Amino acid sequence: MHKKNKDSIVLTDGSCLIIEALARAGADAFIGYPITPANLLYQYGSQRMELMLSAPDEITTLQWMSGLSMTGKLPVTATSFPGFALMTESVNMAYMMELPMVIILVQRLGPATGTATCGAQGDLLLLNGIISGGHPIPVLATSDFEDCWVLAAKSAEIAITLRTPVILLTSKEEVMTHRSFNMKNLSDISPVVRKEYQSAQKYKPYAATNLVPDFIPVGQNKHQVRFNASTHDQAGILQHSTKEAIDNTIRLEEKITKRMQEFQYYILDEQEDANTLLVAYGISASAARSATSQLREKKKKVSLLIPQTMLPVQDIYLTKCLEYQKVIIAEESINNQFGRILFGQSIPDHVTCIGSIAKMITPEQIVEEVYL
């Protein structure tokens, strides 16, 4: 899908839309190790990106991506939990070194290798604590084909703007299901402009402006460039616990929590006088949308919230959940992961979760819960 025909309906899938959107946004390398159910992303990435490297394993994948990111590339990979588990240390390394990259995480049933061909929404709590020290990592979640297009491009924009790894969270059904889709629904995407250091002054690779350091790739001859995955000062020199080095580590936290306020994405469809709020993300949002329509046809007033920026959690999600008398969170897990992120272990009495394992939640389940 190298050209977008706005006058035609095509048969496509979420994987194709995600890869195409990333390529148009400036992603120029796909590094991967094939894993079900992310195989279509691997296939399309190998066809669409300027550079494709087939890694021998997932650890190597992230190491190669880090090296490419240092040279000014915006690398992409796609995996599922077993592969992502092997990437964890290197994700932390890239986070500390402030290397832009996009990791597409296709959720499937766990724990461990689980069932490779069975979808799930079980990785959100994992992502909420994946960075050692509890620092947040940006996570966006797709809920339909439009999201696959728009949020993939936004993932690239966040990665470059904030110099950070970004995780695009999706699931088996979202990236493997083929269906007819009208291409005119898609917006245009332009390449993300990378801000590079232009001064003639000595370059300090971790001296930040608005919490984000300017970038210079390795391989150029104007400035010395250092990348450091250990605690370091603004010059990138290894430090133990000097004030400058610790301030730099604190900045990593503030960079995401403060600058991600520029990237708050969600869908809020509020109905006047409604006292019930449906909350769903990812694949479960489709059932929530359908349930909302069914309930309104029956003159039952409900509102709908679909989070798209999952982490760091946006304040409006909690605010809206506290405004309604009844909140129903639909999620393809059995332990209410999004609810626990919002409220901790003490989930309020007015909040209930419709969970599921090894099968998608249906609109009828949500409708039934509303009437209880």
Contents of the next structure:
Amino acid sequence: MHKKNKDSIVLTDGSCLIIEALARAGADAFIGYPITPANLLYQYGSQRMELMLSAPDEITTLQWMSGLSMTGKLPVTATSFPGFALMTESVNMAYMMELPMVIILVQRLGPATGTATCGAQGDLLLLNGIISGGHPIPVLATSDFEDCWVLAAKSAEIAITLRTPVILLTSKEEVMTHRSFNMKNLSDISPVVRKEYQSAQKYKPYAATNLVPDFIPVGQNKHQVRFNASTHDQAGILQHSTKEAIDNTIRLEEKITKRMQEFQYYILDEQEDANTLLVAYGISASAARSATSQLREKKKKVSLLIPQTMLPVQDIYLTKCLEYQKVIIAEESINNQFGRILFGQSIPDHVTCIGSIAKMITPEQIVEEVYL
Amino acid sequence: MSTNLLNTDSLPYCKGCGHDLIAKHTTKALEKLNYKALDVIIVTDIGCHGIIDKCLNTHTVHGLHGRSVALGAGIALGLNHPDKKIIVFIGDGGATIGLQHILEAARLNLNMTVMVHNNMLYGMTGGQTSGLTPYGFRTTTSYDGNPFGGYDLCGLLQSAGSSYACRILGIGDISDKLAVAIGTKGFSLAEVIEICPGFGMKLNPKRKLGEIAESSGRKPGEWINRRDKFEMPVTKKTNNLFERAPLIKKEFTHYLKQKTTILISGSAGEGIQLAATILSKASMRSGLSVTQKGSYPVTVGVGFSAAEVNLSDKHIFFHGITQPDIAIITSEDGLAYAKQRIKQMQNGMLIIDTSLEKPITKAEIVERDFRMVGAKYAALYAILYYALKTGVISTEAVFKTLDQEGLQDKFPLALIKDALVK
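What would you give as the form predicted together with its partner chain, now that the form predicted alone is on the page?
Now the complete complex, all chains and molecules, led by this one.
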């Protein structure tokens, strides 16, 4: 991937970057159901994706996407918590069936319908337990416009490579705010190449190579294909709890935990001799970046960690948080969700969280906390 | 009876179960219509019928309870192939919980066929009442007989627009009737009425299918709509969304000394967001970095409309604005929304329409009759006035932006220019 040299400045938004990046990465279908603050994504999806359909509800959305995925499409949708809640069972189905798709989750203030036009970072813990059995689902979080571009494409790549639904986590402030943006900063994106099963031997839909089964679309005339959301063996036949079937269920867990090590994305900007580490993802990363810049201008040494691969959580996040004398996690919630994922209920004394509800965390809040 | 589509004639159902009949006669009907195994995708729901997969030589998909029609619809949309046949097996319980999916597939007239195994109760979970259980039919949760009638599924389907729906008694050779449904171009559904031997027969001894259907007003029949088969909609697409985001080149000079935060607040429908976009693009044309976000109630057509704009000669990491440096207020709605923030301003400038009450604030107050050019144009006049008053960007940059955006004829520019110089 390379970047361009010539300035190309536009006024754009994160929604536009996400959809264009997904389309260039090979996403070819968008199924939409309106929900604020994800509507811009829907609008762009309708203009850009080869196949676009308006679903009557979010359960249908995920089911249509699953059917499309079985035929070899890479479908995308965008929603917010109330819609995502309806999708939950179907996300589990797609996970079990091993269907590539990308779900853009635009966080807004909850609980329930909360405030549709107010941003938040309140859905990470939900995602951490969304799959029954505790299996991890890949979650990437955008922290700026470049992430909207790069991580959207990576979401498509992960979905295809690991045959799994992928959640692209963002928030109202990231996808609805316009910015002047220099497109020369955007790297080229090539379509993800999907390798299909080529052998003449009988196809076993859930026989895995390197933990991921080979794909072949349903409906073709070479091999019988079976997809199954219930516990199933390698042939895709429903089983109660035979060893082969349970091994397959265990493989699903291993597939994500092990293979996601190939997709560890984060920004670690360390200063030598810094005692303080700022940790922020998503929208709060913008405040953390600004705070870091302000602190360094004042010669205050500080390091910055911006997790981008949120789930499964990467070891390095915990490692880095334990290396520093003082760790400040900034998250637009009131319960330090990322900290709880890292440390459970026993968050160490050297780790503090700047939380917020119904308003963005400001750089000044972070700077103040650094000096405390 | 074994067929090319079934790999056994011993299906895993209770003795006397109508599911056996439906599975065998569906495959028989498919063979009559010359379908090959791999031209057929059978999607099964949750329920006893759903354990048929292993007996099928077709492609098989086993999904969630009630969602199989939507899942099959997704396959139909993805394949969109006239020689491929998507068949969904679903029970009366699945048809109840997934009724919306069935109606939606019928509305779109997707190329697929749904076989409803209507044994009038939830068999797999213990014989509970479903939405298709007829009035008076006894189940394990209605021992005195169902106090309510069931849906007229075929009637609903016709209303929703399915090409073909039929209700069949699950007795004898039903393959020809199923073949009519399967052979339909567009959406079709066959509701096959049967009695669950595990619960229905025991709880309703001596009752016969025909009598149940007759007495509940659910007689066998056909419901037909003459419709064109489904065609994938062809709509105009762009192959690059950025084509709709024009490049903005630096053509003017700015005189911004430090990052400036601007709140523009007025009424919905009075061009606040457009004015903010014009200010943003004019600032970009002057070499500045900008962020712009809108705030408005969920009912976008009434009440306030506000925009927050950051201007800086450096990259802007954080776009949130707590207290603005500049507040531009053009209406009562806008003032009501911004009043508290204006009161907390310790410096900066409040640019406000003369008609409005002036809040107590430490910001410099500048008033002007912005609304005299018309309520819809007041915000543009106000940002031009801001440019003229502060000199941060030139009014030429704003006018050039209007020109580039093709908006010069949308505003009374002569009137606004005249007002500006007065």
